[in-house]
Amino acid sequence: MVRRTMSYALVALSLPLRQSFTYRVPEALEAEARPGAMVEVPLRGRSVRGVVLARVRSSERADAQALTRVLSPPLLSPHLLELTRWVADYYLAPIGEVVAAALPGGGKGLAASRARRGAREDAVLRMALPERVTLSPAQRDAVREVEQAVRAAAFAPMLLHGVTASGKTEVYLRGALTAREAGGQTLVLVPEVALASQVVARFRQRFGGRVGLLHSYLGVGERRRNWELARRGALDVVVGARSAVFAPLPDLRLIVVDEEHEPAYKQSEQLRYHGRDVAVRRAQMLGVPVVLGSATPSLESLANAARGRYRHIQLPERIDRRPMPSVQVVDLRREDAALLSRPLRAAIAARLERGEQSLLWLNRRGHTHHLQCHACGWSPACPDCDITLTLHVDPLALRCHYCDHRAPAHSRCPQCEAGLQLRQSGAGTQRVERELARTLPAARVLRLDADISRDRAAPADVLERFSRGEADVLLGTQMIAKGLDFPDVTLVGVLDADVALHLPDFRAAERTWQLLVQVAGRAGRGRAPGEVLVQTCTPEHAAIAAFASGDTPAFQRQELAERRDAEYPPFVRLATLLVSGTDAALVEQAAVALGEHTRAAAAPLGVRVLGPAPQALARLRGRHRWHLLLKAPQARPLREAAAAALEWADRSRTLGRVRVMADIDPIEVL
């Protein structure tokens, strides 16, 4: 009798523990149970999904229970499940979890989803249409770099950093047309949704109807039938949010990140991978090239390209050689108290009697942010976060933007009984559109932030009842200030330039000035000449002076003298870990000892270890946090010693039910 080798298999489960689990292979599996294939598998007692990674001839675990039972044929390629690994790798994150995350809706039915295995591509809307666009010289040199790179299909990471309205998208397209011609496909990343409905539509004004779009704003139904058209090699380009950086295309030739220095790429919670970066692996590993495209890239982007890592290709003049907006700077100290100053009503006005556009861009949603009473002092706050409650009128509640937590809206203080009269700070968009129906009853205004998103298909509706004219006025958060592109905008304005600019944290000038720059952006895009007006208390703060200026490369020479001095990025690598709890003694406790235990790790590589500290908002949802921030020269050595440190967690029982997380490269520090 001939005695059968036996088979395992490494399964991906979605749990937030850094490993794969072992299982057998029956025989009558062993076809199907290939790798990228969804199986079944026991797991303490119930039944559970997950994903092949690999199979093996042999394994330490003589208990392995037996696979139950494959639920599909393999739905990640090879090659993903080799950009799964490294991003697990990287990140030191849960495998489970970057599986997950490549799967739409993370997998979940996905194997049985009619919407998938139902998909069809629409024969009728194939067509490629004409093109009757002109290129600048400038974009004909860019043009000429991005198609002899795909055409040489090697890995060539490209950062196109051009000015706002100086042809990025028409870069793109080109690219992306040579790599349909060589039979490829392109993907295609943005940073914030609301742009994604916008870019789709320049996309498939070319390329027709092989264009498909992957965002969690999506009907999971949708999702589905888009992700397995792109597996199937149905569609030219995909459009998509930061985990479309995982999409199934079997013959990619073309990676483009749009907006490649926004923090929107960076994931916040939970698998905190940045889409840019992981963007750029996956060009390495499959050979081709990546398009970094910015009017204002990240100083670390920057920095790549001075030292020869990245192609720096420019585009240093708008379009048509149209004028860049005039920028006038309104200092509040000199207005009155009211949302809109005296130049800014002034300015719209102008442009409703002139039938032009107008956008007003205030980066805090809601009515107002901070509240008080007058008789006691008291302020609603959160009971779960470390936050004061910001005021909703639209439906009337206060509202916590970190958990979502709502309390009534009280007309007397829950505190002292008084009559509530409330003092009121820290507008937001919802106060806004108030004043301006009060101060300009004319202007039809539309207003787009994170609330309005709530509806999946409200962005998309809003701005295209904008640009078809609908509105005089749109009013939002940072969703509309970048991107966007509407010919009769000539007049923008900045509410508030301040509201991020004095944050402790050592990006907090570079975003401001970034922002600045991107909203100013949208004005003056057509045939009229455009307008900025920027409302500020800190005219002569150095990002905003240089905005004001236009002297991008001073401001850029005193960030990064202060970087080096401060020891930050570009010049050198970071990682922050992360303790957490609902009980703050122990999560205390726990980070003291996880910094005592880092930084006896970390001295014999070379890696600095700062804290522990409680973190700038200590207690969100419900839970803790500390936090200690580690910085060495090279991205190798600060892995290793935040790897040791996670290990060092998981073995440790005095840690009790304290969560530590790793955040390599993190965008913040707070």
The other form holds:
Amino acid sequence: MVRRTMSYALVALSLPLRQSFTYRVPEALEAEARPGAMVEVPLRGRSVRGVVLARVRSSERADAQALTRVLSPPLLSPHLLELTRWVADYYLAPIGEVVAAALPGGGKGLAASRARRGAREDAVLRMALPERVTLSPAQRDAVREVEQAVRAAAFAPMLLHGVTASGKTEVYLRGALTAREAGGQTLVLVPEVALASQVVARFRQRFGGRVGLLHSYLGVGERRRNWELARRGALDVVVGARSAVFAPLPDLRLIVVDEEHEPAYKQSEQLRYHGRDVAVRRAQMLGVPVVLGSATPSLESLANAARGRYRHIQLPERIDRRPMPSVQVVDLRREDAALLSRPLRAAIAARLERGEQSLLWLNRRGHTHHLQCHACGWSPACPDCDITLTLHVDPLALRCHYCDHRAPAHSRCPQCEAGLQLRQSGAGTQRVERELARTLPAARVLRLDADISRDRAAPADVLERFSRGEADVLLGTQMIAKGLDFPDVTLVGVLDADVALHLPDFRAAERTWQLLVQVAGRAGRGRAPGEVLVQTCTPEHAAIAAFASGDTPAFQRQELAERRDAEYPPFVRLATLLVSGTDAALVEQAAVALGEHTRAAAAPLGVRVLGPAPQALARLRGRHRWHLLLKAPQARPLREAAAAALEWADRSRTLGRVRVMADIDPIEVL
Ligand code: ADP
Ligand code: ZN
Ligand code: ZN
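Please supply the corresponding structure for the form predicted in complex with adenosine-5'-diphosphate (ADP) (the preceding block corresponds to the form predicted alone).
Time for the whole complex; same chain goes first.
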């Protein structure tokens, strides 16, 4: 083995490869090729972009090729490089993809970006408004704990468990002010882009212009500009969705994860990291506090609090002791109108009369989800996914909600040509919008769902118009279910509580209960009391019954008992191995072979392997999908087994054109 003392660089290439590559650093680039810098390197005769992870003095790779060019000064700090390496390692993910996630727009064009290099703070900073807010007693205790933790500048994970409208945001604000007093910054993560603008507005009221947004809906120029301002320390607070967990902040003193229970924090494609868990890890690396806030904490976080790993801070009451909304369950089996039942229509009409606002929540967009021929049973399906198409009316088309395949809408069955109307069930938001126009023509309705938000500015615009009172009813999907603070909303209508209940996922009941509590929490946040109407066909289901009775501890005890019996988190750790490809037979073969090898690797580690089995959505975008489920009491052996399986898959010829990836701590096991 030849060991030369020269200078080398470990480089993360922007390719889907789990390993990093070693390159020789020519003398001329010695000074510039620092860790965090973007470089150009040769790979199999091509020129590839990458980021220097580290410099090393010696290498066993005597034949290492030389870097070609250095494209930028260091873009990632040593801390962020360490964090990206941790993420790649923990999630068994390609390091280049993690580095790309940490840079705005994946880093493309960033080195030469004018928006980045010319980033200036706003010439006239909006003045901060010191608000006179008298904290509630519970808020005062919470604020004291958070402030002390920020001043102590040590790792301190805290679960801020406060009912809806208990004033959690005020606690975050005070923590951020303390961080600023110490000359540092605060990072605030929110689960959804639509929420970010409302949170930013509240922080700007207090901090003025030194508050920035970072998320993927921003135009690339603005994202680079904010990213650069953050990196220079010109922002006191950065608010953003999942990928903002990598925001470059030179003196980060506090991390806040709002709505910590939200599954949206877990990226469910490509790089499968959990924004909340990475935030906790980042706080630990930096030695700073992290506040996880929620009215409905995940069972995992509650378990961490119960074990004493997280400090449990509670805000048990709403601000000004405003009452929690009253809950009425409407049994749809006894109603003739399944979309807008009589009690719901009456409740909306009463709000119209009093000049109050209503929120209607339905977790299904489009017009109709199930179209079926009465005569032969035909229903339209996506050619590339195992899922039926949804009818949309504006514009008129059948669309796949996974791959957005579009087909012309039929009014008659194309298979049997029976002159019958297709039977419609599973109404979506567009259908409800029409139904509202028909039954309550006086109501001014705004709709907010993924179809609206394709237009980047639209969600913030819709929310702002609603908050200005330009509409009586806001109708929407999960985008309106959480976090929003509209004091004039006194009615929340849940149009179909059963949507998420029957998914074959172990978190289905927890998720349904959380969504109900969250959406109900939007009612009665102002002076007038709130009311919630829940339409369901299964009022007896534990999640719905618990929500109606308000007996949260009983529900959690029962959920935990079931999880313990069935060996699911928080009692065990999970990983899945996902096998996919375009050839059904090859995918099955590969999954079976992978299963055998994984079992062999897992057994001595004490890791259980279930499957392989086809995923619930067995075909997506033309790819067939199988999976294996791994369970273990601890994360380390679990990841070792998964890593061994991936390594075998990388080497294995039998796998051919089949892709294998891991999902560590999966949020859905479907
Ligand atoms: P949460 O995040 O817990 O749902 P918010 O932080 O949105 O609650 O607070 C709910 C409402 O109460 C907001 O309109 C907020 O401005 C207001 N609020 C918060 N704390 C106080 C306080 N101490 N006094 C008066 N109003 C408050
Ligand atoms: Zn037919
Ligand atoms: Zn499709």
